[in-house]
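What follows is one chain in structure tokens, specifically the form predicted alone.
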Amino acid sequence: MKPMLYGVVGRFETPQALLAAIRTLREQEPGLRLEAYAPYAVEGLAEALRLPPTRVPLITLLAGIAGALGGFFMQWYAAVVSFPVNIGGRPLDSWPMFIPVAFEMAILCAALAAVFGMLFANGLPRLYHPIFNAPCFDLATRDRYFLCVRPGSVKGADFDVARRLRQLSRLGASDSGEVWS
């Protein structure tokens, strides 16, 4: 199979100068396509990136919903219709009684729906990526922060690597260059 350029990664030393780095080239081309690595969470990194929301909130709430109304329904089938016993002439349909377990189950689908709607929203588990192959992203885990510039970012526009690595370089990456698939 033939290699594919995945992009252009440059290297930068602070969380400071990566953002730099991400508002200047969101200010140049606001249609580049932009992915940052960094150890830990930065402030402000996905409103640079200008990623779009993320629908995991909808997900989770949407299934908290159905797992509460499974749950109801569950017990108010188990207790009318399927096996209905009078005790103490309490009313089969007690709705209070089933409130513990519709609530419990409510938690329980909306904590996989997070899980599982996050490891979606992230494309996980990946065994490979392009990625891992630029030059000392291992310290991408430790204490270095990496931006790619990926291709295709453009409408019409050709993807210049040279001219890609020089803006880098001169937006502070102390390292850069070419990532291939």
Contents of the next structure:
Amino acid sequence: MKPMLYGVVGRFETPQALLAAIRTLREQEPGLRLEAYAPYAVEGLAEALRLPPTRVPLITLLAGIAGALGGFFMQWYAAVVSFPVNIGGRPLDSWPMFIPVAFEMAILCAALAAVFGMLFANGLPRLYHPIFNAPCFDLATRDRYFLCVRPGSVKGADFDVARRLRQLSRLGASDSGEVWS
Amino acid sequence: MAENDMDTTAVSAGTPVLGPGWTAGGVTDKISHIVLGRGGPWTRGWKAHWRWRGALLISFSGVLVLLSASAWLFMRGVGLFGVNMPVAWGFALGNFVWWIGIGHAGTFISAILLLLRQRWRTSINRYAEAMTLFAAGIAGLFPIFHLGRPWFAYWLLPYPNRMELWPQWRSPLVWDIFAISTYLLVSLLFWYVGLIPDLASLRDKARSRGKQLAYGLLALGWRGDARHWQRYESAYLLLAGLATPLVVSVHTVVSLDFAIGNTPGYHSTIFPPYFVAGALFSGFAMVVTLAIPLRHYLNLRDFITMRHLDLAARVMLACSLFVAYGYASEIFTAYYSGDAYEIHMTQDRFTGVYAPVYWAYICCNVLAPQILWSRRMRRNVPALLIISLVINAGMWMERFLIVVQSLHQDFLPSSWGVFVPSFWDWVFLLSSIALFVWLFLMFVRYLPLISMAEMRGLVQETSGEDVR
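Please supply the corresponding structure for the form predicted together with the partner chain (the preceding block corresponds to the form predicted alone).
In what comes next, the whole complex appears, and the chain from above leads the way.
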């Protein structure tokens, strides 16, 4: 496969430097394709990158509702339709007794949806990714912060690697380089 | 004073107390070194590690004992246990409630304290979650052990079968299997999701190909992308929010196993909150029991500080008071109801065959923890270890008494009897503790026992406050 330019990556020493660089870039060129990599969930990073809000909570809510309804329906169907047992004339649809299982099913479905929804939206598992070729990228899980400028932000525009490299070091990147996939 | 300085730089008042001078890189190296380090904690031979290796060998032989005892149990049946009529629920059920209770503090620490933004939890949540997972798993074994036909345990699950039978939805035992399996799965997910960034750290720090591969596969290719972190944080918070009511519901359902029966001593409305408080009580006692040797042996005093022990001790004290309220309420309700059987059961508790157990656990669970009112004792590590062990034992006795003493004298004097634990009862109790210890030792050896990603955040954010 022909190697393709994945992007230009700069390394930052502190989260503050990373955030400042992102804010500057976003103000100068709002359409730029930026990717940031951090060793922990840096507060304000999503806002600085202007990421759209995640849909994980919605998926979780829907799965939780589906779990509760499904769990309740399963019990109602079993006790009323499929296997009705008359015990001392008590009602078949004794719904308060069905609440515990319905509740547990709601939690279970919601939790599974939260985790698998998150992994799916993130495109994980994905063991290989071009960004792993960035110099010293193993520090991204220790204490360094990386900013990647991807080509193709503006249709048809040239991606001037040298200019981007200079721009990143001006913004405070201690080391920058290009990454090929 | 250094400690006061740390308090003032905290995110919220009085939070993270780490030893001074840690950086994001430093905490990562320190914690991953425990797992990966060459010339590190595990590779220095018998002389340096006889305690670790001794504990590992003993606990592993206990695991083998548990395996062979279960094989024997499945061959010979529950007659191995000391149970008979009228006490058909013996050690197995007591152990089950005790273990599931121990499994509560982990999720409590992780989920509820996360939602309350108590960042001191960061140092202890990972291993507390592991503790939860192992304890809840072991708890799940006991109901299966005590089934006459354990190979039919899956009949409690709804699945399409040719007999067209469904589980009995109105039975708390069916609620139990849903509650416990949900709790196990959600705890596992919560733990694993928390581990993903740390597994990526280990992958990047490992030097041998095998470890890189193993941790790399488990890390699922995590790369710390800001988009990923955003969804990750959202999912993690949601899991915490879901786990919080789950913690309460699991032990509530366990208590309903008893409360829905009309046996005197079981049939009590105080049971759900009282069981949940007791669960947190034994869980926190276990957290402290594990924290003290860990911080000592692995030199983690900067991470698991006196402040953590102090706060855990306060939680234990509060739980002790809750539990004491439960005991008092049980006695009050028995006399206030005027029900002859309830009153008899209560008096039997005070003076009957099992009275020594009763008074022993009153001493362990109500009297001993009162020492923790003293700030000096809360910061006295050996005393804290002893108290937490005493509480663990006391909570086990309480669970035993609730199960056995209520059954041994119920409505009909002609059918009264006494339960005496058999040899195998003790084998299962002790070997299940060995299994727990072995699983925990394996966890400490192969996975980071403190969340590195959260520690990095904690260190960065608190050091950032100095600059501002």
